[in-house]
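Single chain ahead, by itself, as structure tokens, in the form predicted on its own.
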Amino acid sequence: MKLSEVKNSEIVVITKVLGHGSFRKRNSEMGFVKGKEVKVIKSAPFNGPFEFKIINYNVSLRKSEADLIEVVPLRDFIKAKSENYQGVIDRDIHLIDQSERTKIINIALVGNPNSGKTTLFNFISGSKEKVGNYSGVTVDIKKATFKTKGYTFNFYDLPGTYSLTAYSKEEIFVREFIYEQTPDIVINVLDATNLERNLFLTTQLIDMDVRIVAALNMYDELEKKDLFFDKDELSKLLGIPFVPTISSKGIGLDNLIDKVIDVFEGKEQITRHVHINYGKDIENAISIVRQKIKENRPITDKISSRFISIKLLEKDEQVASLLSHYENYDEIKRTTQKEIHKIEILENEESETVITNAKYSFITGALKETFKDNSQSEKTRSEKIDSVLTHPVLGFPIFSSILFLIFYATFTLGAYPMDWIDKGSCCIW
């Protein structure tokens, strides 16, 4: 069954995502992957777009796009025995105390749109940057410098992005800034009420092998919604300290700065470098491609060879172009294509989809014991209003009534002030 054929309010499970190129990549990263539940919120008349809820996000798709996603009713879906959760691969690397060489800490703020990243930046730095609830508000880099606790902090507010692919200019900008400017710490701002969606970007930052401090923003909303989250347990797994914050009120920001200093000085016990385990087949492919990349080392001095390998296996052309000057580039290319072919034969999926599925499997497994939603699923006020205004039977009469009231107010009620204006004009003349 196609997703476009599902009735309003019905919950289904994705079994396959068809299509190619940017459509498939973007929708996979937004959570449209095999095994995820999708709820149909509403559909527009005359074959218009659909609105769906997936991973606690509302997403609109055209009918032609929904036609490319195959689903089954929730009652008919049989979960696999294994969630393909492989955990992490620990690395025996000691963190360096960077305070011995400098008292300047360069920090990059990275997060999804609507995670409160720019609000946090404004509050912590005293800036007045534009804030909005839609993607693309932060279209370029914002910098703020201040001194506290014996350090000079350079904060860089990077564009909001859902991932670090080469799909949009924001995504390319963020990852280029990270590997070209090499910030000391990356503060990953997360929407605490929607960790499953936000942690996808976190997995990519882990692949980049950067030091991360996670700001669990809007933490008060998590508590209001009766969501249980064992942040300490997830911190131990990922090697990333999680700090609860409420950026709109400035709560938790002092603790965030303290945690940044601890990580910078190598004092934070939780912090460690890990590799997300993507499973035997993908890990073997990553290892083989990495060996070819590391035969020449110039670019890997700044960019993690593991990150490059994963991106090559995802057919990322922008990353591939970074290696074009390598003497063994043709060999790297041939090796990568060979490993991609192996993965796609084994999984019967495109390689980038396989890796995206592996990331979401990891996130699902990591949150299985650390995050629980104890609240009852209720419609929001907006959804209740929409259910009436967009009702298939009541919607058109309501729409017609609203149009009638607008015309009535314009031509009938509006005639009175027009008469007053005309009379006033006559008296003046």
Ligand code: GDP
Given for the second form:
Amino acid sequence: MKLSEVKNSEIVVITKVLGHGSFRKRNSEMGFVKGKEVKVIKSAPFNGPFEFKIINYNVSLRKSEADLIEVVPLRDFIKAKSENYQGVIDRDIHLIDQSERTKIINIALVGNPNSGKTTLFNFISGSKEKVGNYSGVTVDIKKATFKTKGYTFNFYDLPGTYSLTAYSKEEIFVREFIYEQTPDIVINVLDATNLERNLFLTTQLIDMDVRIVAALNMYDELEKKDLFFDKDELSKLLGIPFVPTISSKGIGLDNLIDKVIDVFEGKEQITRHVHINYGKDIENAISIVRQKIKENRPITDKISSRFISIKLLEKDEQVASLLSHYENYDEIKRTTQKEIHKIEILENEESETVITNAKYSFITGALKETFKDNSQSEKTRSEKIDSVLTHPVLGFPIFSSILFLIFYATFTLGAYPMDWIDKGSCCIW
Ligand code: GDP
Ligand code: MG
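Having seen the form predicted on its own, could you now give me the structure of the form predicted in complex with the named molecule?
Full complex below, order starting with the chain above.
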């Protein structure tokens, strides 16, 4: 149940705070965290603000904010026996989270085409409870529901995309799914043998400020290569846990589920929200545009204002249309155009290209420190032969020697069989 649906004076317990990271952070600072009791003081009619009592003080929230907080009635919580605990305990620890609602994890699988999402989805959902098409959408996606490790998992296999721009219906679908359905965790499935390409999408998910677990899929292919890869360092740089997986064999999927649970429960140390630094000019533009849209709720409760700003600077019409009913829309448009113009003058390039290049430079930098593929620099046998035969100094003498050998073989060694043929023919005649 949503907090916005609770009746006056009812007491409920928070089970989940949806939305992106900074929305959750702002709410958690006010005390809206999992396990806390909330009493509804009054709900105003016509989508007006709600008033709640939480940790003994009154807070008001807009309907759009209360919509993103999931709760269960207090009676659904089973009180734990306090003698199980030693030392001083917070009163909220008494509320052991036995309710089914708190243990549901909604997961979206996001990744490039052919990164192995469907294979992972099929393996994980395997003989499990329920798999079906997710209805009412224009693109083909599948949903699987199953229980394991004390949790109910809803897995959504989303269409493959290289990016989250508005160029294709798949891309629009994936990003809308993320901000409309607010999955608890996004599993970013990466083809580990092609990290540079695959991490591009990851940078966009990071901009969206969602909780991510990365599956380093095709790890078997990666291990065949001669390479240096410090995945833990890359994890730290991106603030995302990386789990090696071989989906086609089901290897690593158990660890992946464990990681998802850790991130969901806020126990994962690696998880943090990083701001990918796109360089002084772009960062400047982002912060100026962001100032103009920051207060435009409810949209910024659902979608990170940084992501919106970046998309506006990339001239994304679809994101712009989400803001069109806000009072300061014209001002946002003017500011964005001014900033786009500044970037384009400075870089002599379309703003989208400037941002794409900045993303790739970030990826190249991150991989430079953590990844080296020695097998790529190793020459193949024919390349090795070529490098000797076409050598600027040795090439010509080698070529002359080979020609000489051919002449020698033809005229000197060839003389013997010619002799035998001559002798043979004279005897026959
Ligand atoms: P999707 O487009 O992301 O859904 O990718 P698919 O699940 O259709 O996988 C693409 C191809 O990669 C298929 O041929 C899979 O069998 C193969 N594949 C998936 N995971 C792995 C893996 O971990 N290792 C290897 N070697 N192949 C895999
Ligand atoms: Mg697929």
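Bear in mind that the values here come from a model prediction, so they are computed numbers and not experimental data. Whichever C-alpha set is largest while still superposing within 1.5 Å between the two forms counts as the rigid core. Numbering follows the first chain given and starts at 1.
- Taking 2 Å as the criterion, residue 361 does not count as shifted between the two forms: its C-alpha moves by less than this amount when the rigid core is aligned.
- After superposing the rigid core, the Cα of residue 285 is displaced by less than 2 Å between the two forms.
- Residue 199 is not among the residues whose C-alpha shifts by 2 Å or more between the two forms once the rigid core is aligned; its shift stays under 2 Å.
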